[in-house]
Amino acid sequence: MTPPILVFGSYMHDLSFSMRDFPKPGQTIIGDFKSGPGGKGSNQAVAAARTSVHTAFVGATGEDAFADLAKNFHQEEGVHSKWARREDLATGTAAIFVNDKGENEIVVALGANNSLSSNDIPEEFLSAADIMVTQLECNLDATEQALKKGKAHGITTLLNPAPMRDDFQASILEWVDILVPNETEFVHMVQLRVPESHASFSEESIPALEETDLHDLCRQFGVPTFIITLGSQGCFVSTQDRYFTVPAITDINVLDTTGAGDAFVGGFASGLIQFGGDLEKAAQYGNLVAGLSVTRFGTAPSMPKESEIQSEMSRRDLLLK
């Protein structure tokens, strides 16, 4: 079966350190270490594929041991991947610190991700896809060109503007059907879009807004569907003719929030396919996938599988089909 979900973006090899508290400048502390596959694009592809919706991925790696691990991991996960191998560059890496509260601090080295090109996308992927998922963790020009190609092929395009970057250009939004920032990314975008009236806009400003005002703010970006992920508060969905909030799942034991945004995006993309484009059901499904992901450590390895998702839906009487 040809994959209806196409993810264009980053692969990172995660180097994860867990500790009681984050170190202060100049301080050395003792923690625990784990290593494994990550990267926002790859995480989102794995999250979608684990829901049993066929998923394709296009990314770039170096010619090193991490590249071989990436290829083998995607094969094991059933992700249909096209790898651009750059022998003169290293595979991207991410250093992740996680404290006992489940909070995280992350530094990424893009490596080969910065060389990714829209020309690396096979034509058969573009011909088959119903939705294209992108992020900002690779070559930004390539991301914009990939979105343009997606639109030219009649594909619904989704941009997760993460990690937010100083070189982000709002012009990319012309090619985006669905924009999915988190609170921090939304604040940055608002300050970039309307600096005159929102120079002091912050994450604390979001819950203080009436939903009508938040909807009006989202409409200023010209993107058909705008979804702000709000962590434990769920997500806010704004379209051209309506807006609503989808609550997060509750009564969960949060261990590690790293990758929760990727879990939502992958789950949401899968939900759009499963539920025939129903935004509310897709957002509920994305929230469920994200909620389950934070109950375990890691990024890609923490993404829940279809059997777990179905079991949790049944336990919560969450009827989406």
Ligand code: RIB
The other form holds:
Amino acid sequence: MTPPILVFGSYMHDLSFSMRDFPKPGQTIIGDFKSGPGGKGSNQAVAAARTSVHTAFVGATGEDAFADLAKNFHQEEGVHSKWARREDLATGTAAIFVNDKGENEIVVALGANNSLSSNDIPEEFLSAADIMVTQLECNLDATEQALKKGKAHGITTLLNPAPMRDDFQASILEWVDILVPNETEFVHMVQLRVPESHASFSEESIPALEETDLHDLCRQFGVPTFIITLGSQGCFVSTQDRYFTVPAITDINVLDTTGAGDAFVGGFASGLIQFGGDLEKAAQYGNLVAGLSVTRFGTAPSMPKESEIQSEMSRRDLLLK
Ligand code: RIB
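Given the form predicted alone, state the structure of the form predicted together with the named molecule.
All chains and molecules follow, beginning with the one already shown.
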């Protein structure tokens, strides 16, 4: 067992409510409810594993019923997981609201995720991995240490800066090869990095920019590869020597966009392995995985399986291999 993908990150038990419109402060509304496995790190690991690329995961839970569910779920999904179980802490939970436009609002209680340590990563995972995937849903120091370890082992490191947090420090970027923010996270990072010139920079500013200017902005962060996910517009890729946009798949029935970013990250990591590091093909593959995931309700359970991805690729004449 030598998984080329190593995800270091969060597991949450998702408590998801769907409703026509989000409630206003002080309002009670009637909706529907489902619960299941989630957490950005775990969702990314499941998305990658469902594409049939061996995937390892390192995460932390409490000693509770949600922890047992997490362990069983990863076993069923074939994710090679190492769980740190903290008896004094609760497994992380997420309250998710989804409206009838497929938009979401999420609150996470980190619980045991905040106790995850880079020392929880088994040496054999580090020796086997080609790519390490991280997010910001665990304690940030551990994430930085994990990225450092990844670099020391010659692993390509990816950071999905989600959820963006007030305690985010740009110094973590020193250890990152591939940065994958969404538009909101990108805006936050630009404001942090270049506050004087970009105080008024917002999500609306992104489509108004020429691609060359967006590329120049990405280049200010010193990260070799920058990928901004743009929802239905696909993603923008900026590397040291080129930039391009990869369109999203269209003509889909969007039901729930929760976890779409995770689907992209897991699919993209898998694509990098499958296509020998070809960024454009990996991004196309990530877009396809994300596009299929939003046609179903839920997070990890909505990730598409390899057979479905293959048949969509043939149907759409996407000759990735
Ligand atoms: O990205 C979606 C995920 O964010 C959900 O599964 C929820 O757990 C939160 O972490």
